[in-house]
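In the block that follows, a single chain appears as structure tokens, in the form predicted on its own.
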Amino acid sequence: MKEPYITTAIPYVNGKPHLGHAMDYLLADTLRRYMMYCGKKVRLQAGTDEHGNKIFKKAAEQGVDIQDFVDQNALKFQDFIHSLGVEYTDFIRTTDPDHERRCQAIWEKLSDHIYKDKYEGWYCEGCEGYVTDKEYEDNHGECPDHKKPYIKLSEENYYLRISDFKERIREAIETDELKITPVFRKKEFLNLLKDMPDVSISRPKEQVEWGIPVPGDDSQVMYVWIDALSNYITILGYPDKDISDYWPAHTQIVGKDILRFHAGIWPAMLLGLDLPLSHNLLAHGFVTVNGEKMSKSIGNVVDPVEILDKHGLTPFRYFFLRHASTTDDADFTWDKYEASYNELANDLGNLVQRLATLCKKNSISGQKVEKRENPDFDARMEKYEFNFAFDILWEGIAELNKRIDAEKPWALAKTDPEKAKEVLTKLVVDLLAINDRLAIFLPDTAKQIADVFTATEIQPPATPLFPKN
């Protein structure tokens, strides 16, 4: 029986984790709770891409051996990861053996495809990828993501002909066989495919040290995308094993800026492999603030750790999940962020703690938690609406509130006590069957709201869930 298959596009070790990979991470640990909410076993991949100039220069710049670099690194993300919360399955490092193995056994697969050329244009060492013509005078000679001048290159590589599978792709993305969310990358995608050069996938030796080496070519070393890209089956044990239990991928989730790689180079490869296109791609925006691109030259970068630190997990998560948007770019304040929590510690804090008094106070026995079909929930989640999933909990949420004011159970306790203990009984009911969903997105705050209101006798939490300053 196939396994839902999740994958999260895998970061450069030359820096600290940001609020992008963040995101990534959010997300695709939604999807997977959502799914095994569903019932499903899910596999769910991370990993690190630790190849590469940036990564053999900023080791250098250390002074300190490249591989202690990436060692180092590499669990700094898989501490940032547990941080969130996020439970992943395999983690892949691109210098593991069997990965770098398994990537020269896929360029072999590919040769027919790999041409080797002279190549002259402009090329982002932010990027690590190289720009047309077109593109160079569209961003008027710098990259717009990393403000820095593109550099004139020269040098012979190999290429994979991406021409020998853009009218295959093509197809499968236009009818959906390939599913871009959100539609309107999916027409940009579109647009951009008509003019995809076939691309670059090995630089020479003497300018990138720290690569695979090229099968049968010692004077050249793969380039990252042959080498990062491949890890998403790779990490299934391709080409050594047989992947059909896990692929195609049901759902990949890639920043908006290296959509064009996954929806481009990857299916090229995949199609070279003749192995079947992932399901879904799920694009996410970035994450700006007060409006702005986060740039270390305007001094506006937020470390999410910072932000972490600030309330803990469940705020963190609250936000970026309910009020960031799944697929366009959200904006962070620390204004914004504080109204976030307050709104938490009101609506939700303010119910539990309450809720949890009077039924103290009435002797009401904790309840089973109810699984109650929500189709309009499910809706959104498959449409990877996220964020509007999330509102329509905290509707429920909003409403359980309303019904404590309106209908006074510690009134109603003087005058009728079986009625105010049915009335209890029935907010207890719900507010649990709202709260087995809302663990899809807050783990650990479900897991003490169920604690609360399932123990044989209730008792409200000893400190306020989210407590005010």
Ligand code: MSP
The other form holds:
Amino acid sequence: MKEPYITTAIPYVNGKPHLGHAMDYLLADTLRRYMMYCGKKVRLQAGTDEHGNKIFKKAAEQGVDIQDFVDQNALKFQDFIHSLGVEYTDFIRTTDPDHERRCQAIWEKLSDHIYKDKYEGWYCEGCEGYVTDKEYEDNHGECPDHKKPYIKLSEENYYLRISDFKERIREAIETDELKITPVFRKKEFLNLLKDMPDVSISRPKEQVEWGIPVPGDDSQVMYVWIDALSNYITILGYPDKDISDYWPAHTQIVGKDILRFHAGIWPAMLLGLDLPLSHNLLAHGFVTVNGEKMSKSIGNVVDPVEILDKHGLTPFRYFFLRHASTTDDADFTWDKYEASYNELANDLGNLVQRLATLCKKNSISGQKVEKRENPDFDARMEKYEFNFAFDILWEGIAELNKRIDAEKPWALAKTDPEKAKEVLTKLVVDLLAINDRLAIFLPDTAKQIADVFTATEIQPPATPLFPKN
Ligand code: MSP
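Given the form predicted on its own above, what does the protein look like in the form predicted together with the ligand?
Starting with the chain above, the whole complex follows.
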């Protein structure tokens, strides 16, 4: 294994990015920065899922050529990822010719586990997926994510024989060989796995023409999920290249709604290809807005660009990484966002301004960054409890604020200047030690703070880091 490999779900490009999409990227970026902090080089994939009816219909509705449509939207996603301060090493588009060709090779390699059959069942166009009769009944005939009635589809399709791998998948999940976080989702999935039928992995071309052709059968195209899931390895070059330097992935990050594809179909594909299963599957919760589910299909989406424009990137990352749990749903409201911004300004912004001003007055020079151990922080990060790890850093920041208040270096400067210098220098060293890990969450701000407190002469920032509204 050369470099740990982290993957993100590849969003459908039937529209522009929405707030929910930010979660995958922020979590992946945080994990990547943490691993890099621990001295590792990391490969991080991102990309776009560009085939399927949903996208084809959207382009037709807008009267745009399908290729132009996906090209434009793929660019919007790349811009969006950059605007979140997220750095990926690889970007895959499922319409890349290399991906399409490799996907066909994957299909051929899976042929021992593929058969043709007629199928009739309930299908959600929003999910691009069938549901079991039980799910249909439990949800009263309507997809809870897309608020659309399931439709009955009857097709002659190719199937992947999930039953060939079910027991092996169950065992891998139960023993944490394929570790699903959080545990309640692992349990939920193991329940679902019991009734998981073989999956249909193709669609008749007359129904879906925007897809990768099934090798050797012109009448069928690949089911979009087979095409999409393959991205995680086609981007590494599979099957043309040996991917063992990167695969199995260290962590695959997905939203809770698509865990079942990643814990069921994907492991079946990997086993069919004789490839090892990923080590970790992290399923994050959903971002809701004012307590309501947000989805492209429902249309109640908040534009993340509007939030980014309000106070810039750091407050955005602060809110979604500290005040959103890594694994549960997180609610966004403008009130909560403003409160989070004020907290950032009061706790961190003021500390930097105050301490730098005192340092300047007392001619304290910049200090070196000390790497410090913090097993509690590491334990939280390793369990993917990023928001709790972030809390640990914030406790450190609160501590520094308390120390300034208690030790009153401005008063000491009058009575015991040497002691004042000692107190301030120690505060700077301690802040820099915290800031070193703050860079995992808030890279831009951490860089500004490091610049201030490692400079030959400490100067407060010309404008406060987080100006008051
Ligand atoms: N194209 C598939 C993924 C294929 S991966 C091989 C897909 N696309 S999506 O655009 O619907 O979702 C992309 C990611 O965004 C998924 O991880 C999904 O869970 C996540 N989210 C979509 N809406 C979300 C929220 N409201 N909140 C948090 N994450 C959400 O599924």
